[in-house]
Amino acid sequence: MKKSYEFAHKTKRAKKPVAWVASTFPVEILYAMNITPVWPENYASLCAARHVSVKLCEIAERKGFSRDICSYARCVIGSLYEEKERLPEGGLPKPDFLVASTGACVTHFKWFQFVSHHFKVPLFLLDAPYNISVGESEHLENHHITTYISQLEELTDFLEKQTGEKLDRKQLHETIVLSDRTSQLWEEIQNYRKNTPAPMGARDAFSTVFYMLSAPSTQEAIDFYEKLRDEVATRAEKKFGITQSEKFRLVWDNLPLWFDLRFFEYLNNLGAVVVAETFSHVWIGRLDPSRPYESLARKYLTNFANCSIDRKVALIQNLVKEFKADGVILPANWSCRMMSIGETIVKEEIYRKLGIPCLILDVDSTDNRNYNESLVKRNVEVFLQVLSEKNCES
């Protein structure tokens, strides 16, 4: 990640195009046009891990931004008013333009709209049709795909205008090949986590998902995931788990506590291992180089951020079954309402369909002022006691 930010700053100094990108955006096209993407959401998680996110959120709040707004947005907006020398990795390089999608949340548009005005640079908003289908990518409605493809064509026109360069179809093909391989490797890594004991936990997953999100179309991502895949495969073969006293297997929804990833080690010490996260699975999507725009549409339209709650329930239900989970943790992230909406419905549906208990936790991914550690841990310990009693009964 450090090298990624160093490269972005170096690119900016070389007067080559840098774009700020929001999640659920088809970043593969940027790579195909030699545009360096930087992810403000990733930067916010980095700031949280470095324990400077609250300070930056407070700067944004003094500028008039409500504390109820997404803490990712507040953190990054606050960084715009802080001296670069005081920021992790020297802050984010100034964008030449911004790109976002309606496939995640309204906050992206208003956040990026503000940054567009702040830097006086263009913003492209990809208008993704809302997917009400619960099925996988092959079951998408045709008019949704054609609409998304038309948006990708508009995006291409926008990028060509901004860069003065035409999209090279051969390079797009190569980019799609790389991204597809990255997704394949990440899926293999997740599949090894189905083993008992689990060879990889949530802390490592949230740390290494960076390439899947931010740099899927790079050889560096492939090299990294090949090494990680081999390591996890070896651990699985030798039955070497995150903890050798694995009592409870959990599925984790939503974002983690970026300011305290050691929370997962706390779970491990209680004999609980997060074996799967929705966050690790929603970005997986195989791509077909012979149909680049269509396969990008199928990949990004099925992200559950762009789907009904039924899609989220189906995803968690499948993860519980495939990873043989005993329970589900549903963090209600104060700063990410989009990722937290409907958690009570999810809880009820998972229990109704599978008889698997779920725990809703009040947390925050970036702003630890909204996090009561003692209360959260007390609720977790009670939840694990419930799972223990349930396991004894069965």
The other form holds:
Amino acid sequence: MKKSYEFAHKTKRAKKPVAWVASTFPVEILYAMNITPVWPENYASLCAARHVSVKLCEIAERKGFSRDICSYARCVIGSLYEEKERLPEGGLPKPDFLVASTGACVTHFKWFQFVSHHFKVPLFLLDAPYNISVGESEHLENHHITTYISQLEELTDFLEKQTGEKLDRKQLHETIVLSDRTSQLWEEIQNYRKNTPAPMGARDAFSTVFYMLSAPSTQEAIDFYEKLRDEVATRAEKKFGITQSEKFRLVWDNLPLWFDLRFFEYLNNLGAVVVAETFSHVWIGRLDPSRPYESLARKYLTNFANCSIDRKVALIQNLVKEFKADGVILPANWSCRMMSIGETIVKEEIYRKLGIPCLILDVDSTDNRNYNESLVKRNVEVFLQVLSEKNCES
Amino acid sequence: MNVVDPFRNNLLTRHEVGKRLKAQGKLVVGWSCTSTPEEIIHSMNAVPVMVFGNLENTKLADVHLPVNSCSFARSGFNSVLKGDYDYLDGFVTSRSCDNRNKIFDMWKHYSEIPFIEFINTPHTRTEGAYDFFFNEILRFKSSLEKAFGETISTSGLKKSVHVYNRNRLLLKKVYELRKREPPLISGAEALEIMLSSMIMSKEDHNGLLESLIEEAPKRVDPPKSGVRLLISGSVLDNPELLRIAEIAGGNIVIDDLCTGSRYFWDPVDSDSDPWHAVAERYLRKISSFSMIENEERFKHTIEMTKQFDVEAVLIFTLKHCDTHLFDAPQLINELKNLGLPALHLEWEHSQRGLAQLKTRIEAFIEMVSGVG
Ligand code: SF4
Ligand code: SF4
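Right, the form predicted alone is done; let's see the coordinates for the form predicted together with the partner chain.
Then the entire complex follows, led off by the chain already shown.
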């Protein structure tokens, strides 16, 4: 990850195009045009891990940004007003332009709108229609697909204008092939976690899923995931679990507590292991290089962040069954509506359909002022107690 | 009787108004975002009404919604759970913000309303966005027809456009009365007039507006002079906040609100094909926070401050209303550059939330009048 920031700064110094990107944006097209993407969200999580995010959020708050808006956004906006030398990795390089989609949240574009105004650089918004039909990608409404595709064409024009270079269709084809391969490898890795004991936990998943989001279409991602897959496969074969005594298998929704990734170790010490994260599964999706734009449309429009809650329910239901989970943890991210509203529905539906209990935790992924550690841990312990009683009964 | 009383009475008894309309054989369809093309609903002999909440607690909604969700949307949802809206035949929401999108799920899962529809309003105004939105408009029409067994005709839509445009024109005339010094209609009264337009049959409201416009110049109890204020924000469904500011010595003479000028400022072009004209109007009306063109929105706000001779600005953002919260710092800066003082208040949609703001509003108005 460190390397990717160094690379971005180097690119900037070499006066090559740098774009700020928000998640659920089809980055494949940027790679096909040799544009270096920079991920403010990832930067926010990095700042949280280095324990500077609260300080940066406070800077944004002093600039008038409410403490209730997305802490990722506040953290990054705060970093715009802080001296480079005092920022992790020297801060984010200034963008030449910004690209965002509404595919995860409206917040992305409001946040980028401000950044675009701040730096006086253009913003391209890919406006993904919200998917309330929650169908699989082959059942999407036609006008949703066509509008997405036509916006990808507009995006191509925009990027060509910004960079002065034409999109090479052959390179796009290759990029899509690579992205598809990355996704397949990641899925393979995830599947090993179906084993008991689970050979990989959430901490490793959250620190390696980065390639899926930000660089799915690079050889580097493929090399990295191939190595990781082999490692996980060996562990699975030798029955090396993430914890010695696996008592509870859990599904984890939304984001981790970036400022305290040891939280997962704390779970492990209680005999609980996270075997699947919705976040690791939501980026998986096949792409067809013969229809690059259409398959990108189908993949991104069915990302559950862009869908009615029933789609998330279906995903978690599936994960619980396939990964033989005993319980689900739903961390409701305080400053994110997308990740907090609807968790009650998930909880009720998963219990109703599978008899599996869910625990909603009030947390924030980067702003630890919204995190009551002792209360959260007490709730987790009570929850595990419930699970163990349930296991005894059955 | 005060000239605004008939509007206020309708507003205060809005659920009875809704039930009465139903008893007269009308369908009543709720909506939540001002980008809902109401004319289409109206043209199937239905009355579209905006779903508001109230300032009471939201205990029922709190069971399902986390505390960090939009307090306005939460309040409306609470009313639904309480049964206040049992008379609704349908509910239509739009894609405007993350809160709305997710709260749509809440309505679907927990309310008993038989017809719930979602309009995918774009966040941009490109040609492609227009084509998409036009498609949504037609899909919405078919969805209504199917659900209610009605046919929505082009000529019917034309008539509805006429009724709605008349309402817009009359509302503009009422706003004109606020340009005077002192204004002829107070800000709290103007909001009551606006809000009542959203919960009554437009025909009835037009009738009330006509008599108001005739009577207002003769009124014996017009507002007194005060600091001329613009109020900017998202939805304001309760005049109480404005009353606080007006008692403190301000006059809200103009607004930049979803439940204000943004609702009615732009008419539908009545000369062209009504389907296209409706799509055009709802996509390209005064920019709201949920559109990518927010520079235009700021321009509109600033233009209003000039037209209405505004001395200071109150910005009310609802707690957890991300879209407006993101815009507030920039808006305040632009206003400052014009020498207009602005007070930003984040408020929780509740009685208690109001009480908390009172002192700050009073201090601000005192400060501004001291300067002037
Ligand atoms: S945390 Fe939520 S609001 Fe923030 S960028 Fe992610 S999805 Fe959007
Ligand atoms: S008030 Fe704000 S958060 Fe609430 S529904 Fe409206 S735009 Fe969304």
